[in-house]
Amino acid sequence: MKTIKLDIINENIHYEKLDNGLEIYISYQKDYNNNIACFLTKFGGLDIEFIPIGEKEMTKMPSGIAHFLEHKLFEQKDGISVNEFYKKSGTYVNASTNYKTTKYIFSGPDNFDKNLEFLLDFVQTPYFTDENVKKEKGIILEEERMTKDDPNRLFFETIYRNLFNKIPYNNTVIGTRKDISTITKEDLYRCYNTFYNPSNMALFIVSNKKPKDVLDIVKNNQAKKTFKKVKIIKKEYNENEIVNREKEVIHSNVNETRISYSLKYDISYFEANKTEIYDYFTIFFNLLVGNLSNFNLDLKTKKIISDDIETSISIEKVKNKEFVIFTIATVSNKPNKFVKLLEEKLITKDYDKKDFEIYRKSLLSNLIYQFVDTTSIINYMIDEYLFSNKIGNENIEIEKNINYKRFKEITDKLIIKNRSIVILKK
Amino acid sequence: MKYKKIEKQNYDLYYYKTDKFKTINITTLFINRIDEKNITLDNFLSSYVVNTSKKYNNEILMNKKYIDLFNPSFSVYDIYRDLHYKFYDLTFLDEIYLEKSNNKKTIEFYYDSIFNINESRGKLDRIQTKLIKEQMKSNYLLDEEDPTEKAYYNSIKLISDDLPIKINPKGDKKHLKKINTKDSYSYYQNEIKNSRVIVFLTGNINDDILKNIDDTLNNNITNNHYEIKTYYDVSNVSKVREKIEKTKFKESILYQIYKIPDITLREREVILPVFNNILGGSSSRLFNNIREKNSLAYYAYSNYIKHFGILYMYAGINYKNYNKTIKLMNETLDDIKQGNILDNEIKDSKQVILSNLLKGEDSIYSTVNDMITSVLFNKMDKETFKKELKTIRKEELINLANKLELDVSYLLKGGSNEND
């Protein structure tokens, strides 16, 4: 087992990759009562076209199948249900699916060894029947109805759908009512056998048990099971920098109008690694349009916006390419005026250099805040893993060495191109 | 949790010293009389204090100061019961992880924000007032987009007794217009001067921190006293209040609210949490009957408000399943009333509650909340609670179930078309 020492915050993460391909990350927290584990598979709402294991042809699955599968893994063939098993030790259990991953989580202070074994067992023992698939459709259709009442979800889905030409963001994670209704147990098994192989999965644990003991539980459990070696072949998308739709106005039952403004770049354009891009542009947008900027305050004063301007940065990988997306969003009843002023600001880039130093200083505290409780620690590990495909000191090193010269080099390159605007109104 | 009390001339201080957390929390509580007309104003002032101060007079300067102090979390919020409780809540990283003197600087900033509000000549700042009112207006409009919030408050309002839980602690956008710079300032000053003040301190605290707090508070507050009411009794139900409210939402949300007349102290504190867990906790009777067996809802739970003797069941459903869901809710409760509770259900529910107690010890926020509710509302200490929990008998749960009286049946009616 390898120990990764995280600088500055004085924390260790223990890592091992098993022969079956499963990656395990453990944070030992002896002073906490609680233990948390997350079993993750890289299978999400976007993964609907692939060659199922044992087959030769590319298949297209109904939208929402990853989320449906997540629900169905809580069904066990014999004996106790997943919820009832965990309730016996007062343990919380849940699962979630997004565009790229599905996660199964338990959290509780007692019965850790058995809870961990059971997590591995229930996720690795599917049991789908025509009857239990039919039953689940009713529940998921109710969930789908509930999501229709969430305008922010519609807004977010539209932003991504309009940014990408090829990556199938036109499918929602939950799926359409029509697609949900067509899902069969055979579909579920084909997806399960392809994506729930340990080589496509990772396990994250924060525990007060010694890492070696934790690892032994996982190793012993996995040694009892056999898994085929698989090579997952997903449909590859020839995504390019061009956005799918430059502007769209969508309507929903909202009282306040939302506006999002996104820019899309091939990551190589910035001549920097993605951690640098993420860190420097996080600072950049905070200084330029965030809650440290006069811009934000001026627009509120002039009643152009009625909430803070939020920015987010995401990285999208396809084939051998990566794209970086900057999204700036707010609540505004004058969305066109907002876009005009925002673009002027993005061109002039007038921020106060002194604010850079203030912000840089606070990066250290942000890192320490990631280690204040078991939930924040496991989230840190998962986010790092999904961002970099590993956990290490590289990103911390970059944060330690953030400087104004490099900040200017990278952020001065920003120009307005490949923009996509979404307006959500009544 | 063994917290300590220090009685000061003008205020009481409770503290819990522990090095378990990397953060320190200071919560300064101002208790004053309640005036329902001023709830929107209370919310306005809570936002005003965290967004502007005399020294850092706009939100940019405040935000820069937060970052300069390594991102402390400063929030102000209001709770209404028999009295108005305003909590000034500050959580910050201990300076041992940062730089020396940051604790002192952060505490100074915190109290400076509270006691040196941004005013001039007896009026709050006009521009900041306008900005915060605009932000609040927007937030009210955004809240109205949320069906779950609407269903909760609209159903609670129908409870037949006059209980403070019927007050929406966020206020009302209609009252925003009345807020002006002069009256708001004098109201704030009056609250500061005439409140009972209690300070709660948690984390790796030392004498310097205690001295910093004491120096500030001695100069800024006076000694006041208000008696706190802990428990409320509810009356018997004479007629069930039923309401179906048609809305623009797709989902329908059903609430069945029960009053529990003649509830005893042990029932409120010990029996009710276990009963609720069996009825409507995770993997409970409601979850299994409504969701798992009948696929009628994505969620179906129950919850309780122990100090007011209230329990409610709720579920997000399709309107066409309204009658069926009510029938299942009634049958689920009737089954318990008739004594059908398994020993394992009681055991598992107790275990869930004990685990949550242990998990709470890992969180500074839960630890602070425990101390506050113990001091203000006589929350049972953990050891006593655990002992009481062990002695629960099935008959006590059945007896409690039979005390429940349906008071409100409310439906937030969404789209009825199955294909919506």
Second form
Amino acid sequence: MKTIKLDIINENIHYEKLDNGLEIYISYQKDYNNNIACFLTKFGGLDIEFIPIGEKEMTKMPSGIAHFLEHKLFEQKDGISVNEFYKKSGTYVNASTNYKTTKYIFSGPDNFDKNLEFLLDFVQTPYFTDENVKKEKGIILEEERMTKDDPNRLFFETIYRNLFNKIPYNNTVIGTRKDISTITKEDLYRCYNTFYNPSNMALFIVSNKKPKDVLDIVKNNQAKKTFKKVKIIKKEYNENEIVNREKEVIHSNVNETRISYSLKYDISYFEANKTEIYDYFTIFFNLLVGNLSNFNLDLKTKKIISDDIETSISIEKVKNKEFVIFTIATVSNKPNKFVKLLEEKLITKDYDKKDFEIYRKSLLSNLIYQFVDTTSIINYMIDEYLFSNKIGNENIEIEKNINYKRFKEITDKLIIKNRSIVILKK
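Please supply the corresponding structure for the form predicted on its own (the preceding block corresponds to the form predicted in complex with the partner chain).
Just this one chain is shown here; partners and other molecules are left out.
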């Protein structure tokens, strides 16, 4: 077992990769009462075109199949209810599917050994029949109906659908009613056997139990199971910088108008690695439009916005390219005025060097603050793993060496191009 020492944070992450390919990350927190574990597979709503294991042709699956599969793994052949098992020890259990991953998680103070064993077993023991698949369709179709008019979901999905041309963000994670209705047990097994292989999965654990003891539980469990070696081949998309749609007005059951403003770049444009881009632009947007900025206060005073301005940075990898997306969103009944003033601010890049130092220190303090509770720790590990495909000190080193000169070099390159605007109205 390898120990990864995280600088500044003064924490250790224990790492092991098993012979079957499963990667395990353990954070030992002896003084914490709670234990938490997440079993993750790199299979999500975007993964609908791939070559199933044992086959030779590219296959297109119904949209929503990753989410459907998540639901079905909670049903066990022996009739044991996953929810009831964890409920007996006062343990929280849940699962979630997004565009790129599916996660299974439990959190609770007691019964850790058995809880971990059961997590591994129920995720690695699929049981699909024609009857239980048909039954699940009714449940998921009802979920689709209930979420169809969710304004938050509609807003988010429209933003990404309008940004990308080839990546299938036009498919929702939950799927269309037509596609949900066509899913079969054979489809589920083909997806499961391809993507739920240990070599495509990772296990994250935060526990007050010693790492060696935790690792022994996992090793003993996996030694009882046999897995085929797999090579996952997914469809690759020829994405480019141009956005799919520059502007769209949508409607839902909201009381106030919401607006999102996004910019899309080929990451190579900034001549920086993705950690630098993420960190420096996090500071950049805080300086320009964050809650403490004069711009934010001025817009509220003039009643151009009626809520805080939220910013997000995401990075999308396609073939040998990566794209960075900057999104700024708020509530505004004067969306066109907001866009005009926002673009003026982004072009002039008016900020104070002293304020840069405040946010530089804040970035480091937020890193340390990630380790105040088990949920934050496991989220840190998952985010780092998905961002860099590993957990290590490389990103921390970059954050330690953030400086104003490099900040200017990177952020001065930002110009208004490849923009996409979504306005959500009542």
